[in-house]
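Have a look below at one chain only, the form predicted on its own, in structure tokens format.
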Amino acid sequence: MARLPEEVSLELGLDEPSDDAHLRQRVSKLLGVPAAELPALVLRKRSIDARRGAVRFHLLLELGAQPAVDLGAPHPREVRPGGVVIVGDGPAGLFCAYELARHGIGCTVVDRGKLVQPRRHDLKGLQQGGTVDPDSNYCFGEGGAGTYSDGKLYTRAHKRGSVRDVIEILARHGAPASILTDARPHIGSNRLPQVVSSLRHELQNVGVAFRFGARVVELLLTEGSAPRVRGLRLQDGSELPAQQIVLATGHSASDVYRMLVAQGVRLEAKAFALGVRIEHPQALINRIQYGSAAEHPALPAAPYRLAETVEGRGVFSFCMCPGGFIVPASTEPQGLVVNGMSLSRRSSHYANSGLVVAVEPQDVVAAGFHGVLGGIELQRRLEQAAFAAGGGMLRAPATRATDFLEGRASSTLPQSSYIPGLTATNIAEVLDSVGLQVAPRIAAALRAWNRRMRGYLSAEAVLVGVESRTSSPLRVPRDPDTLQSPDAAGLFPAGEGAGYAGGIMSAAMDGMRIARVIAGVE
């Protein structure tokens, strides 16, 4: 028999069966080999292809493989006492602790927020009462910002570590098995909290310590010309000794940036993005993406991804949530930030996406915000302007897309998933209040995108502001080999907050990489 390929790609119609017998018949015909002589077929990737006017499923099958039985191996093992403290229990911090435990190294994970389940009560206060707890919200608490804002797992950062390793760890702790094969894997904000809890329980069982409600206010450094970390001080005045500190605080911990500046740890400005959330009826996006097949029961809520360059700056969709909700992601009173999330079934009647413009460090300076913390202050000013325009109680300023292009305020608004409610206004005035050319670039991009996705620009579409926390405007420099700060030996900046990741997957892989450096295996 001729040598068989390791992998085979198949396209299936929407009504075509996908059981093993049918797939074997398709592969048999494709390869010219009797179905009975084919080895086992294992699905490795499943995606939807809606190009060329025909919607179909694309499958990547591996021949002769064995389905994974023990996902996420090697497991964490009993740890010996260690001098590692991880600040932040988001994906970078949690997966750093997991990888350390695989090498038998103990650590203490501290987080300013609450356990993942009690966070729900504070999110309810945000949604229904407009009450912001600065330490427990959509950004802060066990699991980090991604826990209650969707749980998307796709990334382009494959060179930073093993994507499959992270996916398998999540699957072993309760994430749906579909994340192992979907081209755009997603857990959902209703299931991710249980996954995070399961990860913590496993780590606690092998000796990893966790402390919540523990905000860090100071690094403890040795004196001299070459300081190194010796511990940290918490808000309650207690001190925690450490030989290595992994700083994985997330992109919204502005107080941490101020602490670092005060202690002589250098920061550097970097590009980030800001703009709005745009929301459509999901049925409209389905019709645009799937055409006449839009209502087929086999198809999920349709996503999209768009990008345009306008006057030298990128304008792009960000964190698109099919079948999702817009939520208030504020971390400070008197400031309004919106984000998107969806549940595992993605069954909401709405589709929303960030619609943001790239902001370079020189743009921040040109807008009148100076110093390394200028980007942080710009974010705060924009969020305060959005809060004021919404009228308080975390109501969000919003404008119909058609009114936005005409440069006018809306007098009425469509129904929205945003629970605190929308206030009809001119969102362009909010965006332009900080001296950036954000609104004109968004308008130009909308016109271009409507040519590609006919119907995208519609009176049913509403722009909701503001989306200002896409990433950190700062980076904490680190040595490319040791991954430590050049200003404090033993300090390991990690993840999104340090400027080295852009989502759950890349943050988790960055944390794991730091763990391997600490363990001396990388």
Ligand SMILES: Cc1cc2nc3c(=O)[nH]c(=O)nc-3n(C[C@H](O)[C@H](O)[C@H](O)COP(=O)(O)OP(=O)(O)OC[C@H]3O[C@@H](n4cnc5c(N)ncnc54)[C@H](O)[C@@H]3O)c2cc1C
Second form
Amino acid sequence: MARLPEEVSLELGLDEPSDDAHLRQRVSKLLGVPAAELPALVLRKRSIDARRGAVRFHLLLELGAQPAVDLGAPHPREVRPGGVVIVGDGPAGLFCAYELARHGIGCTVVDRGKLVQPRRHDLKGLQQGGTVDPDSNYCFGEGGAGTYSDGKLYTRAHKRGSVRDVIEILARHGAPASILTDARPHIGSNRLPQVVSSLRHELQNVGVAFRFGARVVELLLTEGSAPRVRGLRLQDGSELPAQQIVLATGHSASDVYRMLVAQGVRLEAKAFALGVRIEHPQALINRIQYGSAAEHPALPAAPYRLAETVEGRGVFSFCMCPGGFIVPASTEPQGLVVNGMSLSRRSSHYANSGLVVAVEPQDVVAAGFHGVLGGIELQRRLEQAAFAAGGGMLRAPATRATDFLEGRASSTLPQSSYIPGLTATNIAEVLDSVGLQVAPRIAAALRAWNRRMRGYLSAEAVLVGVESRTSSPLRVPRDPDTLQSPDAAGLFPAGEGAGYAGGIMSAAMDGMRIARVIAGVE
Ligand SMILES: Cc1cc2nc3c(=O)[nH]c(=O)nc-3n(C[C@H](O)[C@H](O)[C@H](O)COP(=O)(O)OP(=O)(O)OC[C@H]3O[C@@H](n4cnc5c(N)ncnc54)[C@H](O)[C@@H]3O)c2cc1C
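Provide the structure of the form predicted together with this ligand, given the form predicted on its own shown above.
Expanding to the full complex; the earlier chain stays at the top.
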């Protein structure tokens, strides 16, 4: 018998069955081998192709592999106590602790926020009462900004082994098995909290310590010309000794950036992005993307991804959430930040996406915000302008896309997924209030995108403000080999807040890399 290939690709019509018997028939025909003589078929990748007017599934099948019973990712083992303290229980901090435990190294993870369950209560306060707890919200608490996020697991990082490792760890802790094969893996914010608490339980079982409600307010450094870390001070005044500190506090902890400046740890301004969130009826996006197949029950809520360069700056869709909700991601009482998430079924009637413009450090200075913390100050001013324009209680200022292009305020608004409610206004005035050319660039991009996705620019599309925390305006420099700050030996800046990640996957992988450096294996 001729040697069989290791894998085959199949294209499946929307109404074609996808059970094993049918797939074996298709592969048998393709390879000219009787179905009975084929080895086991294992699905490795599944994607949807909606190009060229016909929607179909692409499957990548491996021949001869046994279905995985235990995933290959190594487990943590019993740890010996160590001097590592991880600040921040987001994906960077949590996966750093996980990787350390695989090498038998113990650590303490401290986080300013609460465990997932009580944190849920504070999210209700945000949604229904307009109250912001600066230590417990969509950004702060167990699992970090990742816990009540959308849980899309896409990354541009090309370290395939590390990507697979993180995906397998998540799958082993309660994420749906589909993330192992989907080309666009997604967990959903109804399932993420169980995943992060299951990770914590596994780590606690091998001896890793966790402390919540523990906000770090000061790094304790040795005296002299080459300081090194010796511990941390918490908000209650207590001290926590440490020989190594992994600082994984995310990009919303502006107080941490101020603390670093005050303590002589260098920061660098970097490019970031801000703008609005745009929401459409999901049915409209389905029609644009899937055409006449839009209502087909086999198809999920359609995503999209758009990018344009307008007058030298990138304008792009960001963190698109099919079948999702816009949520208030504020971390300060008088500031409004919006973001997007969805449940695993992606079944809401709305499609939302960030619609943001790249901002370079020189744009921040030109807008009148000086010093290394200028970008943070600009974000804060914009968030305060949005809060005021919404009229308080975290109501969000909003404008129909068609009114936005006419440069006027909306008088009425379509229904929205945003629970605190929308206030009809001219969102361009909010964006313009910080002296950046964001609104005109968004308008130009909307016109261009409407040519690519006919109907995208519609009176049913609403721009909701503001999306100001897509990425960090700062980087905390670190040595490329030792991954430590040049200003404090033993300080490992990590994840999104330090400027080394831009989402759940890249933050997790950055945390794991730091763990391997601490363990001396990288
Ligand atoms: C609503 C929403 C939806 C999102 N959707 C997606 C998505 O679909 N896919 C994706 O890849 N990314 C998404 N993101 C972004 C993603 O969550 C972040 O990129 C990721 O969580 C960054 O990980 P991190 O570990 O670097 O920091 P974070 O997750 O921000 O974690 C930082 C942690 O540090 C803690 N902390 C801060 N300051 C202190 C202090 N002083 N002392 C002690 N602890 C402190 C915080 O409480 C927090 O738990 C979303 C974010 C939000 C808010």
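On a predicted model such as this, the values are computed, not experimentally measured, just so you know. For clarity, a rigid core is taken as the largest C-alpha set superposing within 1.5 Å between two forms. Numbering follows the first chain given and starts at 1.
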Practice item. State yes or no: after fitting on the rigid core, is the Cα displacement of residue 479 between the two forms at least 2 Å? Key: no
Review point. Residue 455: with the rigid core matched between the two forms, does its Cα shift 2 Å or more?
Key: no
